[in-house]
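First, one chain by itself in structure tokens, the form predicted on its own.
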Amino acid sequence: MAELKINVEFSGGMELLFKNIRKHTLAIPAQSKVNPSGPATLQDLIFYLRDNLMTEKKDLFVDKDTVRPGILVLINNVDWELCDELEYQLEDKDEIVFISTLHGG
């Protein structure tokens, strides 16, 4: 099965949910698990992160089928809202950044 190399970074406190590691290089299946007849999407990556890298408090990252409100997602330095959000088809060597915009005060 073909794989995609995806660079993932967490910031703004998100790294605390991922073993306190900010940057990860992942090899994920190029075929979608959500839609097996299609290519891997950002939603596949989110589920992969939740199921394979998170240690606890998964509800602080994922709400139903997407990231929680208050998490900014960048795809190759572009806001995911300009890139089809969950439907974005991942490409080899993509850089995906998750930034929490919610902070205590």
Given for the second form:
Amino acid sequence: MAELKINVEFSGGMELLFKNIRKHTLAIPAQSKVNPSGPATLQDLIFYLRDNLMTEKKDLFVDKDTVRPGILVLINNVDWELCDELEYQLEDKDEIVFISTLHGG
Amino acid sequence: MAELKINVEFSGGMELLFKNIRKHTLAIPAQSKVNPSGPATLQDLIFYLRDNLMTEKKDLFVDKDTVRPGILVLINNVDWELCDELEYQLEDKDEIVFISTLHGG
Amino acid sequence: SFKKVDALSKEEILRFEQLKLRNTTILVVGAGGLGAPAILYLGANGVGRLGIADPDTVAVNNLHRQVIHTEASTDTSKAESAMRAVHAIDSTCEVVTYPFALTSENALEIIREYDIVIDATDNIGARYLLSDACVLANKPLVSGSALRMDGQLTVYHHNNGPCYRCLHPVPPPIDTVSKCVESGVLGVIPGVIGTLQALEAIKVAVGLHNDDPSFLIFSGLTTPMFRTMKLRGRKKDCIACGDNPSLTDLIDYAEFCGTADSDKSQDLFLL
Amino acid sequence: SFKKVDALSKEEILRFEQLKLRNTTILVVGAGGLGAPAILYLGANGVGRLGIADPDTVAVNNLHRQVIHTEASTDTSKAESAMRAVHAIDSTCEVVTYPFALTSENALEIIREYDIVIDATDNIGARYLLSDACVLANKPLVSGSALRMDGQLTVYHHNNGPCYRCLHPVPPPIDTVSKCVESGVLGVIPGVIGTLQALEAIKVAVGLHNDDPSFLIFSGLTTPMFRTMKLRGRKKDCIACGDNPSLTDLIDYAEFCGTADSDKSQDLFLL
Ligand SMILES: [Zn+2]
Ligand SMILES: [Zn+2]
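Now that the form predicted on its own has been shown, please provide the structure of the form predicted together with its partner chain.
Now the complete complex, all chains and molecules, led by this one.
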């Protein structure tokens, strides 16, 4: 089964939800689970992370079918809002960053 | 004649030698001039910049067949010392930075 | 050896624009870890009028981050203490202090007196308050934040870029919100961001902040330490800065963010 | 809500390592634009002993960059003035001042007293001097530089990384060398680099600076503002830090760099 190599990075404290590891290299199925007739999307990646890399506090990452408020997502250093957000089709070697917005000072 | 698209950036004051413009996108011949049987190298790029983008003070950029002392060269964000230096074979869309080392404080 | 050039360098423009900076007024909200270097560098670099707002007093256990204050200023107003630090460097700098909290009641009136606002606060309610107020008063907002070894920097409501609400229409769940915990916070982290806030404000003041919207992400312990993210523009459907804004006045931000019960904001799980 | 973790976060390690910082001695060479924030943050953050070396006296026209000094300290030693600023924030910090120039004669002896050296100088001769001295004394060197709107940062002679000579075996032509020209230099540019120097020194002190050699490039007016370059390692044929070093003592750096004739270093064409 074809897989995509995806580089995931957590920043701004998100890494605390993922065993304190900031950088992960994942091999995820190229075929979407959310929409089985199509290619894997960013939403597939979010569900993959939730289901495979988290054991608890999942609600601090995912809210319903997307990331919770306060998390920004970067696709190859571009705001996901400029790249179709959840529908973005993953490509091999994509670099995805999940960053928690900070409020301290 | 085949050409390579090369992104060149000058930093640390080097841009003063190139009309105060930091970022240049160049189309340079894919064939080497220095070594006509081979592909274009970083040395070809240096000579191209000297011959096509400079009108004076060329000695502040080039010293004999390489850049003058005090200039660091980055090939896709990596020290050129780790990439064959002058012999590096240019690739399409390469990003080359010439940076003058600063001494002020 | 006179040298002709085809164009002025950006640096030369900047020099000629010193006059612009002298005629610019900047309000720094927060004289803590971020505000300390921002205030120091803006005050020392010839800003026309510098406003400093902070309701708190100087505490010794914060001095490792808030390097504008001194042991001798303990228990005095942070805003006043910051003013003294600026005047020690440049006695001619015009400083106005606001030794109280900016609120939905007073923020607009104060912000309207300034050309640029710097968000150097430490809580999410203040961040929505300042963003909304800057949209309503039509002022650019140079926003910085820091926690543990991470920092973030962006300029809101400038050059058709987004406001804070364009990025965050809904506040995060209260479990994920926290104020800065003092222990383990290195002073240099807010120091880096606060210094960059001063730089961004100066660039805005002199008209050299013309790039597309971006978001700077700083992680002190990783390589590379800095990452620049290309950011969305102003959202047409934003309730604050959109084409048909429904937000026409400031609101109750503690209620909006769910931080009214301050016990919750002390939760140990910090994001 | 107790939460088990699989590993300590880097931040927790850092906290436990505060003791390491307390037992570390750091020498800052230069109390100017770079040294000001580096000294301030290191002094405020619990370094065991802080050395400050600078031969100059405080000048009012430098205060916009050298924000550690005050109008009241004009014409007094910069090293002493910087010490007073640190003591105002933390009266318990142990500071040693060297109100004179480090030279080939005295540098090694002074540097041997410290664990880490910060190069916050403003000329190329000093940069070779400090690099050679740090190699001979086997100390890591946190080097920063700034000019106009640009800055650079790297850690030399650490973790099998290069020394200054590995990068620059030959000094640049004298036409391209200059001291910092005051006009048009925004104080925030060296402020950003100096603050980052304090951070890098703290990371070295507590053992969290373990990444491959890199070189941080800062351009205040471009987007992105920061670029991180992967740097060569120690060069086996380096005359200072190589496998068979021929440099066994400090040399005459003004002669080596051709800067002995100081008129030349005032050349208007600055690179
Ligand atoms: Zn908006
Ligand atoms: Zn070496």
